[in-house]
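A single chain comes next, written as structure tokens; it is the form predicted alone.
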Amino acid sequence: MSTVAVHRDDVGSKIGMWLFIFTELLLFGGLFIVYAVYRYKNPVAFHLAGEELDVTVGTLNTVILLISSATVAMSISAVQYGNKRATLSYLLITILLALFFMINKYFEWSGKFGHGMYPGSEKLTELGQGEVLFFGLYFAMTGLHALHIIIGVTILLIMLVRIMNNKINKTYFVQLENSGLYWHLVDIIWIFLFPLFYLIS
């Protein structure tokens, strides 16, 4: 009875993930260019609209994602040392931090909708074209980022299950590494979104 060897290409897997990350950066890079052009054309309106955002919430979410980036990196280090318990713990902390981020974002968005500050609302239309563009970009770009958070959490949950079933271990952890790369991408995108919408005056 012969056994079939399972083909593994860890290098190819990593290259594939880096190519995917590159396409994602191109997507958000295009959106950043659109933002820069509209901000250049509507500096006062963008400044006034930016004051409607809560810097404290944005800062808190930035700290949350930075910590989550560290914990996902620690989970990869832990699995390399064969520490399954630590790997699961760090990964679970990462997922919980992501959920906290989404909860904060939900309340932030709810506040904006409650005050009529959303695309298509009468209040926003009355303020002018610049404010409409600002909040249109704000909801589009932070919404797209939130979608990436949801996808990232789903991937990390799958990794959690695979680690529990010993399908990811100290001898085979490229899937967890790739998941970590994706999560770092999510964090990097937010690091650009945060100053653009919350800090630049």
Given for the second form:
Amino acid sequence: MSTVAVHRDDVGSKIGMWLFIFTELLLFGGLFIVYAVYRYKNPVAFHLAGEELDVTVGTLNTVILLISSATVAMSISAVQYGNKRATLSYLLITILLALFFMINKYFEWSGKFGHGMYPGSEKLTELGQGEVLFFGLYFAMTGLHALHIIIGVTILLIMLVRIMNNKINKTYFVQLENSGLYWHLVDIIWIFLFPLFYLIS
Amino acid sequence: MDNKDNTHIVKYRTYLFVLITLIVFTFISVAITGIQLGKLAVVGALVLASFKSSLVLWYFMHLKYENQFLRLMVGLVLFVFIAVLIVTFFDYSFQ
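Now show the form predicted in complex with its partner chain, given that the preceding structure was the form predicted alone.
What follows is the entire complex, opening with the chain shown before.
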């Protein structure tokens, strides 16, 4: 493959990724403002509803995402060192941790559903407006975040294949960097979701 | 454009230190909410979350090693968000 004639603009590519990340930050930012206003108006209900969430599971998921963020960053260092094996290993760890996160999330959500707590459920509407708002935001925001995790894992899997095929290598790795940026974004959002939903009781 | 712009390689050790700091601060924020601090607990949790996300932005997302332009853009977006947040709360506080 001739690389001389191929147009390449790594800096532009990265700026494009950052612009996309800004739109994502403002999307979640808007949701955080909605949360802040409703919490301000229903402090007691939010406090009580927050007690329903399991801090241990939340903390575990936070630690999982933090580690996965570090390993994806390490995979970028590894690709720059030209160490393909290490790059693949770090990326694989990241993907496995993400799956771990989703398994926790699955048990957490199905536990809530099992107790009759889901958007529009009878039990929830009996509790009152503040609780409906809290759990509505909880499911919407952590759900949207989980969707980002699924997209992120898909992208990281594609990166894994591209590294195996040497499409991503020591001299060309901007795609891996951009995927890493997306993954860190998912991490940052969770860093705020965790105290706002799990640590308010 | 210059593709050799980003040749800085971050050491594994740096990431490891940042990761340990992040995890320690996670446990601190959990411990803080265990104590009855009332309104201060919310502020404390948010300050810690902001600190943690700054670390992620600065080290993991390589802002430390990027050019000034990108840092400026990130700063602007955060400024816009905080401005909207403040204006919204002014609105609700004076209703």
